[in-house]
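To begin, one chain is listed below as C-alpha cells, in the form predicted alone.
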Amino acid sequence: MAEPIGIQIRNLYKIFGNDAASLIDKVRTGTTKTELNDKYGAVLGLNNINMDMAAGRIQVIMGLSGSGKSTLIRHINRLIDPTAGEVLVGGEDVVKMSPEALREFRRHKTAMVFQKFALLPNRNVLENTGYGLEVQGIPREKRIETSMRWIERVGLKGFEKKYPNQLSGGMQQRVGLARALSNDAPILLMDEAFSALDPLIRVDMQSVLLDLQKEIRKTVVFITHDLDEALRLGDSIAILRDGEIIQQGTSQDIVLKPADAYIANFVREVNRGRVIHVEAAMSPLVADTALPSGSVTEGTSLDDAMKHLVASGADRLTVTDAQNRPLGLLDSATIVAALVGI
C-alpha cells in the first residue's frame, strides 16, 4: 500500500481568455470576476488559492455551480495548467514538471473518479478494473489478482464478467472506484463522484469510501455541490465562491462558526445533531464534582449521546478522550442549548 502523501495549493490563479497572464496584477489588485469578464472578456476561474491537503485524510471541497471547485481539482493532476502558482504534491511543483514527468505523476500518483463513471463499455468489471494497471505494463496475472481483490472490497465479487450496461448506476461507480483503487496511487481525486446516484445509493457509497478509507488512508480530495455530503466525509472542508476560498475547517468549524452571511446559509438547515460532537457542547469538570458513571467519548455526535442519555436514563454524561480521561460533563439541556445555536 503506497504511503500517503500531502499537497499544498499556494498562491493559485486561473484565468480563462486571451493573454491570461497580463491580467494577474489587475485580480491582485481587486478586479472582480464580473469586472474581468466585462473589461477584458476572461474568466477567473481560481482566484489566489491556498491550501494545505493533510497525507491521508479526506480533503472536501465544495461550492454552487460555477464556484471554481471541478476546475481546483483538475490543477492537482495538471489536466489544467494555472496562469500562476503552484501545486506541491510531496513537495514537488506539478506545475514544474516535464511531459514525461508528469505522465509519470499521473500514472503513480493519482487516480480519478468521475462523476460520469466513465468505464469502457466493451469491456467487463475485471477488465475495466485492471485497465490502469495494464496501461502500466502490470502481467496479466498480476492484474487478475488485484483487480479481483478490490473488486471484494467494493462489494462486487461475483460480477466481475458482467459488462457496464448490465449494472446499476451504484454498480458502476463501485466499478470506478475499484479501478481508481487498483493502481494504489495515493492521491484519489474524486470530482462530483456521487452526484449522479439517487439518494439511497449516494449514502451507500458514502459508506463505502469511508469504510475503504479506514483501511487505505489514501489523501482523497472530493470534489461536491451538496453540504450534507461534504460534513460526512470531509476531514476538512472549504467552501468555494466565484474561484475563491470563503472558509477552511472541520465540518464543526463550518457549522458552528459559519465565516460570513453566505456560508451561515449553507448550514442554516443542517442537522446539527449529526454534526456537531459532545466536546463543542460539555460543560467543563469542575475540581471534586462526582462524575456520572454513564459515558460518551469525545467525538460522538450530540443525536447519539442524547440517545445514550435516554436509554441509560441518567441525567448526565461524562464526555472522556480515547484513553478514558474525563474531559467534560454533559447534560440534556445543554444538548438542547448546542443543537438550537444558543
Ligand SMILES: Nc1ncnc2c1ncn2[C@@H]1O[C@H](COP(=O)(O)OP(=O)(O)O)[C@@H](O)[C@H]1O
The other form holds:
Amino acid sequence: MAEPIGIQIRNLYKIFGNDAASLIDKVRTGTTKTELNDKYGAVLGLNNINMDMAAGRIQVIMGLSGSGKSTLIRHINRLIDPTAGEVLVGGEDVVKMSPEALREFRRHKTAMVFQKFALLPNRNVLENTGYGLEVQGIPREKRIETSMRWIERVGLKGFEKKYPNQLSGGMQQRVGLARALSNDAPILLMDEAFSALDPLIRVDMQSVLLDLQKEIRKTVVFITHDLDEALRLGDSIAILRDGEIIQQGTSQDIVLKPADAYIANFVREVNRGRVIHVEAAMSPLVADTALPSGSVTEGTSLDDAMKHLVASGADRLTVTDAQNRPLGLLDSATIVAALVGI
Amino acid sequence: MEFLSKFPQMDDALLRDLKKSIDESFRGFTRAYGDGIESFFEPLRLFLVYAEQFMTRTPWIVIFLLIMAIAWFGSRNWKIVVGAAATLLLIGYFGMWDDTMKTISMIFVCTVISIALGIPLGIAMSRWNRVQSVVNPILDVMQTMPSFVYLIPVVMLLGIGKVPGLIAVVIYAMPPIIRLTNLGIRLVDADMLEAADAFGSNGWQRLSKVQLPLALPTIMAGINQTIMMALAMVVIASMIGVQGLGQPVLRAISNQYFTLGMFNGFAIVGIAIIFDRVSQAFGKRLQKHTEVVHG
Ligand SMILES: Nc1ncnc2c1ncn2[C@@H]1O[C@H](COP(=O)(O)OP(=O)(O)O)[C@@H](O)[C@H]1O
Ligand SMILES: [Mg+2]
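Switch from the form predicted alone to the form predicted together with the named molecule and give that structure.
Shown next: the complete complex, the earlier chain at its head.
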C-alpha cells in the first residue's frame, strides 16, 4: 500500500482567457470576478487559494456550480495549468514538472473518479478497471489479478464481462472507483463522483467510500455541491465561492461557526443532531459534585447522546475523552439548545 | 460597346501560349522523371498483379468459400451470407466470374491503399488544425473535379495500365476515409480524453487506446464509402486500361451491346451490395456497446 502524502496549495490563481498573465496583478490588487469579466472578458477561475490537505484524510471541497471546484481539483494533477501559484505534493511542485515527470506523477501518485464516469464504452468492466495499469505497462496477468481484486471489493463480482452501457449509474461509478483504486496511488481525486446518482444510491456509495477509506487510507480530495455529503464524508471541508475559499475547517466548525451569512444559509438546512458532537454542546463540570454515572465519549453525535439519555432513563450524562477522563456534562435541555442553535 | 457584349478575355494568342507552355513543361517533367516515377510505383504494380493472380488463379470454389467466410465473420448474419452467395453464383453462371475477380482484386488493393494513406492523414488532421485547413480544400477539389480531368496528368505521367488506373481510383475514393477519420477522432468525448490524461496516458496510448477505438465506427463508415466510390470508378478506370467488369461495359457502349452492358452493370451493383451490407453490418457490430442504454 502506498504511503499517504499530503497536498499543499500555495497562492494559486487561475484566470481563463487570453493574456491571463498580464491580468494577474489586477486580481492580486483586488479586481473582482465580475469586474474582470466585464472589463477584460476573462473569467476568474481561482483567486488566491491556500490549502493544506492532510495525508490520509478526506478533504471535501464544497461550493455551488461555477464556484471553481472542478478547476481547483484539476490543478492537483495539472489537467489545468495555473496562472500563478504552487501545488506541492509530497513537497514537490506539480506546476514545475516536465511533461514526462507529470505523466509518471499521474500514473503513480494520483487517480481520478469523474462525475460522468468517463468509462470507455468499447471496454468491459475488467478492461476498464485495468486501464491505469495498462498505461503503466503492467503485464496482463498482474493487471487482471489486481483489477479482479478491486472489482470484487467494490461489489461487482460477476460483472467483469459486462459493458458500461449494460450497467446502472451506481454500478458504473463503482467501476470508476475500482479503476482509480487499482492504480494504488496515494491520492484519490473525486470530482462530484456521486452527484449523478440517485439519492439512495448516492448514500450507498458514500458508505462504500468511508468503508474503503478505513482500509486504504488515501488522501482523498472529494468535490461536492451537497452539504450533507460534505459533512458526512469530510475530515476537513473547504467552502468555495467565486473561486475563493470562504471557510475551511471541520464539519463542527462549519455548522457551529459559519464564517458568513452565505454559509449560514446553507447550514440552516442541515440535520444538526447528526453533525454536532457532544463536546460542542456540553456544559462545564461543576466542582465538588458527583458525576452522573452514564457517560458518552467525545465525538458522539447529539442524536446518539439523546438516544442514550432516553434509553438509560437518567437525566444527565458525563462527556468523557477517549481515556475516560470527564470533560463536561450534558442534559436534555443543553442538547435541545444545541439542536435549535441557541 | 464591345466591352459589355463580349467578356474581356485574355488575348487569344497569349492564352494559347500559356496552355502550350504549361503542357510543354509538364511533358518535359514527364520525360525527365517518368521512368523514376514509374519505378517508384513498381511495388504497387506488383501488389496489384499478385492480388489479381490470387483471385483469378485460385480455384473458384476456394475464393467463393473465402468470400462467404469473410461475409460471415464481418456480418454474423445468415441473410447477408446467403444473399452474397446467390449473387456470386449468378454472376459466375452468367460468365462474369473472371472479370468480377479482377474488379474485386482492384477494389481490395485500392481500399488497402486508401486506408494506409487515409487514416494517418485523418489522424494528422484531427491533431493539427493547420493540417486540417490545408487538407480540407484539397479534398473538396478531389471530390468535385470531374474524374476524367485527373485521368489526363496520370496518363501523361504513367501511360495506360493498371497503376495509373489504380491511382485515379484511389484519388477519387480516398477522401471519405480521410474526412471521417478526422471527424471520428474530433467527436470523441472530451471526458474520455480527460480520463486518459488523468491516468497518465502518453500521446500514442491516448490515440491507440481511446481515440481510434472510439472513432472506429465512424472510420468504418468512411471505409464503406471509399469502397462504394471505388466501385463507381470501375467503368471510368477501364478507359485507361484497368481490367475487370468495366471493360465489357465500355465495349457495350461503343458497340451498342445492350445485354452485355446490363449484365456487367448488374454484376457491379451486385458486388457493391455485398460489400456494402457486410461492411455496414460490421460497423454496426463495432458500435454495439457504444450506445448508452442506462442514464
Ligand atoms: N476552459 C474554461 N474557459 C473559460 N472559463 C472556464 C473554463 N473552465 C471553467 N471556466 C469558468 O470557471 C468557473 C469555474 O468553473 P468550474 O471549476 O467548472 O466550476 P464548478 O466545478 O464548481 O461547477 C466558471 O465560471 C466557469 O465558467
Ligand atoms: Mg464541476
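Positions refer to the first chain, counted from 1. Please read these numbers as outputs of a predicted model, since none were measured by experiment. Only the largest set of C-alpha atoms that superpose within 1.5 Å between the two forms is called the rigid core.
Remark: with the core as the superposition reference, the CA shift of Leu327 between the two forms reaches 2 Å or more.
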